[in-house]
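Presented below, as structure tokens, is a lone chain in the form predicted alone.
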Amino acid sequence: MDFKLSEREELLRKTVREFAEREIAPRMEAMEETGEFPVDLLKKMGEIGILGVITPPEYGGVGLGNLARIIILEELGRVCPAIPMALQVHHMATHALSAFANEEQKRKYLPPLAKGETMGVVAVTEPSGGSDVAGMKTSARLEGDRYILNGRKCFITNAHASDIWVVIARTGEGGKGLSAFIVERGFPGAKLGRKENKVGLRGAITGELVFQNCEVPKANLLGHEGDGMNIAIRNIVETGRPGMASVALGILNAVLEQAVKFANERILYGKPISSLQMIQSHLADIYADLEISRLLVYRVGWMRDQNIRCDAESALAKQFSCEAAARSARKAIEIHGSYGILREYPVQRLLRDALVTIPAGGTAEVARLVMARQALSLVK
């Protein structure tokens, strides 16, 4: 197994890091205050391939693959985790369209998403919960040449910054009675609900989508009726969980950098606190969390690029890296002492951002159930 990244992947990392430090870092204070995503950056992101990284070139993307996507999200997350949070959901939409859309749908919807004309949305979660996909209430009934959607989706990332939504709704009974639809923001009956005021990942807009007799052309059915459960689960497993794990990986990079920087600069007892064994112990724990998470997350990216099924590996990467990010951010705050709770120091924001990653894209408890099933299957 070769752990060395290719020259192309190293160049990609350098390009994205420079972009994040040049274009995103100066906007972080505004994002923190307003909670708004800087949509004016979408065009630039499209130009360097960030938006269409897993979209095939024939539909406007660059088709670099899943490991490349992880590197992009990690580097963006090192500077501002809210940005890759928004982008990983955007990628979920492009993945759903690439995997399930017909040729006409791909040519209509993938190019504007890859170019940065708008952001993508995948809407599964409802007020009754997100883990119980089969229990969703949003309904779609066929009337002539269109479906009529009714219901409400909540905790939807990019809701207020997107014109293209992939929506899962009920067309029948049980888990096999779910279908997926491509809904445009301008369709009659499609409305935006409230924006949520989150504690972390402030630049990734989270809000509600409301459907009141929303008219969706029959041609906008994604896949076939009854494919909704498969589309939702595959999207979460193959794109959502690795994406959230990558966001957490970016946070871990930033946490280690901030902790080491402060430990080297803070003088106590006449010398930097980095010379104290207890501080070194905290740094060692953060370093271990970062390196273990990187191995887990990169493995999932590699497996996806090899078309190897990785349900349990994806769940493990997401669960471990997100909890590691929160755990390590707290240790970084301890290294900072009282400075760690001041808004001017990034570690307090990194902790808030890390806490939001834990339930996003699938709860840690559901991830553990996936891993438990895998463990039980290993011994007969």
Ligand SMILES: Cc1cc2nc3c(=O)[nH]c(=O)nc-3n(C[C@H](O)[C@H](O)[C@H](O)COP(=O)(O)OP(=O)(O)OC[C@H]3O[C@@H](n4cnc5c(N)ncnc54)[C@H](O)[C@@H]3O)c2cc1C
The other form holds:
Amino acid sequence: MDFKLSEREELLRKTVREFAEREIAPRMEAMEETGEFPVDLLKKMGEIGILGVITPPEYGGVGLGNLARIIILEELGRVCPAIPMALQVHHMATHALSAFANEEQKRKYLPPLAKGETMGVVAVTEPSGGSDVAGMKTSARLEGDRYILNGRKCFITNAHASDIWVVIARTGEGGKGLSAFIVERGFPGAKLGRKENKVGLRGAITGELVFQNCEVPKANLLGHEGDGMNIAIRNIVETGRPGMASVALGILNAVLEQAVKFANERILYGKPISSLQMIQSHLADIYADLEISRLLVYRVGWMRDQNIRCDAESALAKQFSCEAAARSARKAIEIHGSYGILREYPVQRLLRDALVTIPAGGTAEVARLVMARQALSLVK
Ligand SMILES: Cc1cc2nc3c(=O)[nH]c(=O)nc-3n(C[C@H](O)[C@H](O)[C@H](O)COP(=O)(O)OP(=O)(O)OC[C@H]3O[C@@H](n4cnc5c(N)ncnc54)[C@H](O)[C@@H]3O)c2cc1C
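To test you: the structure above is the form predicted alone. What is the structure of the form predicted together with the named molecule?
Next comes the full complex, and the chain you just saw is listed first.
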């Protein structure tokens, strides 16, 4: 087992860190105010290979793999967690296409997504309940050479900024009756619904996609009819949960930096509060949350790159790191005393961002169900 990153991975980290500080940090405030994703950044991120990191080179990506993706999301999250939130769902769309699309679909849709010419979404959740995927209601009815989609998807990341939608809809009964479709935003009957006003990750758009007799060519079925549940679950396990865990990891990096900086600068009783043991105890807890999360999340990246199935590990990394980010951000606020609740100090935003990571990509309770299943299988 090797815990050392390669020179290429270290260089990637440095490049992304510099990019984030140069291009994204100055836009933070505007994102907080407007809740808008800066779409012009997409092209720049495409140019440095961030968007196509898990897309194979033959389809316009750079194919660096899953651990590289995690490092990218972590570094972006350290500066502005909303950006990797948007990116991680964009990656989910590229993953769904790389893993399940036919050759023609890959050639058509993957290169523009990898280059930042289009933005992707994966739309599973519905108002009737995100955890109950098999209970979804959006329908797809085959009529001649097109499917007609009707229904509504909610909490969809990138919705109003996106072009290519990977949509799960019902073509039959129960969990086996779900299918996946590639929907272009311009297809007749494809509409945008409400845009949510979130407390955190404000620069990542969250909103509704609405299908009113939406016409999708039969050629845009992803995989086969009935593959929808498998596509949704593999996508969540292999990219969604590790992606959200990486966003939380980025937040934890920022939390530690802000907590240490403040503890060193704040003078009480004639010396920095970092010399107080109770403050050091908080810092130790934050450090532990960061290091444990990094180990869990990197392990999933490594397992994915070795093609090892990682359902329970992915759920554990997601649940632990997202809850750790919220827990540690709260501790960082306490270290700040009353300054922690002022908007000019980033720790309050980090707590808001961390809270939003917890349900996104599947709730902590549902992740625990996956972990419990694994635990029960270990002892016969
Ligand atoms: C910022 C953000 C971005 C998102 N982006 C996307 C996206 O891009 N695409 C997409 O499809 N979805 C997206 N989602 C939706 C997200 O995946 C769902 O919100 C999530 O799966 C929970 O669904 P729900 O909100 O309907 O809660 P519900 O499913 O209604 O759950 C309500 C409560 O019941 C609990 N619960 C449910 N089932 C069980 C069970 N079996 N045992 C115990 N407790 C249970 C839940 O944990 C939760 O506490 C996003 C959400 C957020 C917040």
